[in-house]
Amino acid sequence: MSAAKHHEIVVLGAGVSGIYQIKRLVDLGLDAIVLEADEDLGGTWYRNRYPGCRFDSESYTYGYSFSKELLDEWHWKERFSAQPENLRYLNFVADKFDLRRHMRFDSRVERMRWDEDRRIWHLGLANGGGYTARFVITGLGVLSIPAVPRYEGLSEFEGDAFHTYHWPKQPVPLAGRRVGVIGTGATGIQVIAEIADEVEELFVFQRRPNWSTPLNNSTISAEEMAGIRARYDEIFAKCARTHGGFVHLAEQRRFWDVPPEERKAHWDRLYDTPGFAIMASNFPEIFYDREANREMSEYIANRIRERVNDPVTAEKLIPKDHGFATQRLPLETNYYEAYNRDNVHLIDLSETPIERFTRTGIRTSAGDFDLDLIVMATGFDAVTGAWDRIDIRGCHDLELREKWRDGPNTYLGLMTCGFPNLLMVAGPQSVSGSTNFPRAIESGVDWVTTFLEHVIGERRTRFEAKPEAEKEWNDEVVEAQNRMLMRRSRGWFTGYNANVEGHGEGAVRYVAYWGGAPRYHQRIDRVSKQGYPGVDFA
């Protein structure tokens, strides 16, 4: 570390968060760089290159809103843009604003140590290099650490096998191959629907079914894009008003005041509407009233039954352990129709669990499946996983992963007590994991930047969240989650992943704020206007 390079501010991650954060910092003339573990920028949209990967937020609500010139120049080609185009967009932004010169690639941070005497952070890299910084801002990503299943014999398989997050850059041959996909969450649903008609045989190993509804994607013509550009102010203002940061406004009528036949007609319209309308424009009662959710769930179950020819298969695809929209809702295109194909086979692991990987494929309790390719769509060590992979030590050598062992504790999802001069964009217990991601990160970056302007302008060299402020925020996060039916769910929204040690059955974690984007943004704005009462500037 004696040869470490120093910068006033170091940003971790060159994804959606890091790109905008470095833009704000260099515009202020601050000495700042970005350290990125991968060989190029993009984060989620650099790594997730599997077939079918695309937005499920409307493209024109996902892009940055900070530059009118950028909004005028970029033409989204699809309502829900695919990964290659999304990565091109992020590169376009970085090149337009000359941000690459502030980025250091292949710079994976392995350890961070707080130096109380000098009031700086020491950062050690996997390649042996190091940096020091007065302030560190994390943009590590909510879903950036893949959760690989812990099956016996994983290394024995002689074919191709990888997690979707590690899909190779070079084309993966599919034609004429027997392919197994493990997992039917958001990623698995996209992959399965995309490759079903390309492979010779597709074996879907389903651990738990998820509710899923149509994406209803379409192209965006030049004329429509011109109209979108003219309405950008209106579009972003609408996103700012909604609970989830989308363009879909919640139903204002009370669930039980609307006759059942009208409720069904409303749901029929939403089912055919693009994106998350079926969730975001629904009756709010479906999120906290068990009977309202039960009725909504049965409606979606019947739509699945209508689309899958085999009644037995249809029932296996309908969740029985959680209600509609109480876990992350995947959006799909012809996913259920894939199971009507003769070459697609559903293996229900609740009936015949995987026993091990073999040299030629996968063995379940019902027998062996010979495969050429195994795709693990088994999710992520969500929200806190990226922090856990870095050995971060704060005051008195306090280890962050130990502090967060039973779940994160933060102040507003922006900082955590015991770790001075550390700021988080899209941090745990913010709204980044519970709302339209870029809408959340733009407000987070703006808050962090304004806060640092205050710190530097006041010639402060140290700040830290007050423990009582952190506890107050944690209590509010817990209360907001416990009002929702999702509190009983087993998805990453509540920190569940059976492939991650300590995140399985019985491990209730409060990783995101579920009080809604407007309430969250009002709260952090109020903190700024009051002079940051929850922060100790000693």
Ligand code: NAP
The other form holds:
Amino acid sequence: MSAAKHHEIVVLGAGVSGIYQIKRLVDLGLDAIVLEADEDLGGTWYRNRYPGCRFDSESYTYGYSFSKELLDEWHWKERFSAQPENLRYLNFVADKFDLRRHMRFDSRVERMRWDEDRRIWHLGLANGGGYTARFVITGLGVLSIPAVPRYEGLSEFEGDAFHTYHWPKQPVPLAGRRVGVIGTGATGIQVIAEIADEVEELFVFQRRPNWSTPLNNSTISAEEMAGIRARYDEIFAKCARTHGGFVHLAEQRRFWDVPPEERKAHWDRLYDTPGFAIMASNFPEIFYDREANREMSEYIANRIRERVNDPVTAEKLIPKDHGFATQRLPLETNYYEAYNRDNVHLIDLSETPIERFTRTGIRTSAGDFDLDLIVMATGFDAVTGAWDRIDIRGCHDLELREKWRDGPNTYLGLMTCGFPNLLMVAGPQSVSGSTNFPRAIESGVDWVTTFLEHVIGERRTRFEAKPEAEKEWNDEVVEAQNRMLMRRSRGWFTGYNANVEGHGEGAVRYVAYWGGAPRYHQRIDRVSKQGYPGVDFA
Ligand code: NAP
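Return the structure block for the form predicted in complex with the ligand; the form predicted on its own was the one displayed.
Once more the chain from above appears, this time first in line as the rest of the complex follows.
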């Protein structure tokens, strides 16, 4: 690595986090670059090109808030904007602020080694290149490592097969084809609803159903957009004070104080309200109180029964193993109606599991399904997956993936002890995975930038989280999760994915902070104001 190029700061990832992070750093006149594994910027919105892929945060809360000019210039066309537009937006931001020249594409970092003598990081790239940096900031994303199922015969299938994350750039023909979709999480639900009327036959291979509620999307006219622009300050202020970082205000009444018929009327309103209102503006008890959750789940189950014509199919689509909102809630548009179509078939893998892939399709215990295309909407090695893919060695050759083997440990989701001069935006145990992502990363980037200004201003060359501060934060993360009914659910919110070794049955990991956005932001602000008592400087 002797020919390695040096920059004071290297940012990993040119997605939503990395784009804003580099903007802040270059504005301060710091010597910084972004290394991006892909051939272009955009991260999640560059990769996920599958049909139906769109925001489930209100578009105008997903965009960056840091520039009034940017807010004035960009017109969101839909309340929940789709992937092509979202990628255009990120490119617009990068071009407007001339950020591309600070980005190096096709630069996948494979190795990072801390050099205690020189107090720098050495970074080794898959393409053979190398960099050194005083400080490294990760913007690796929480859902950037697809998890492919480990079925026998996968490579024998002669049709097209890919994970949704790897949906090709060139158009994929759907008309006249027999398509299988494996997985019914947020991604599967979007794909299924979108392609049901385009394909000849659609076979949905469902292992466990998810609860899902309407997205209630609509277009945004120029006039409406002008109104949104005038209210941007108010919108962002609202996001900052709500638990999930969304525009939906919390319900103030207590579940048990409201008569059942009024509760139902409230839920009827929420079911027709766009976005995550059905969670964010619901009675908080549904997240903590088993009985309240049971009643809410039954309400949603009845909505599914109303929408699906065949009662047997409806029952198969209703989760029986977990309550409403105890896993990530997928939002849908005409998902349940897809099952009323003659060309859509639900294959219940809990009754007839997949045995293997074959040359012509998928074999379940009930028989063979011949397919032209298999779409794997099977989720991600979430939150820590992207860190695990890099061989990161800190003090005394400590390996990060070894330290995090049973789950991540961090200080405020922003750094982890044993790994000096390494900062994480959207890190494990922050609120980036548990609340409105861009709102969380914007404040994460701001915190990291202020912290680095402090470090550089004080002429420090080394910082590291203190072990006792990390332990204290870990305890808070565990306590917040354990208060909720979702604490042991089988979804990525608790670090579960059976396709990833060690992350399957029985493994409970604490990968996100569930105490809410306002509490988290107050906590990290307090730490800055107190002069970072949980950090050792040298
Ligand atoms: P996911 O929520 O982890 O769902 C994966 C699905 O695949 C589950 O239904 C799972 O079944 C199934 N599955 C996994 N392995 C399987 C196997 N070997 N055989 C059969 N089925 C298998 O993943 P996702 O749907 O990609 O969503 C991940 C996250 O991405 C979301 O929760 C969300 O945060 C984000 N996302 C956001 C949007 C948006 O609207 N902005 C859209 C899509 C995704 P089990 O439940 O039985 O494991």
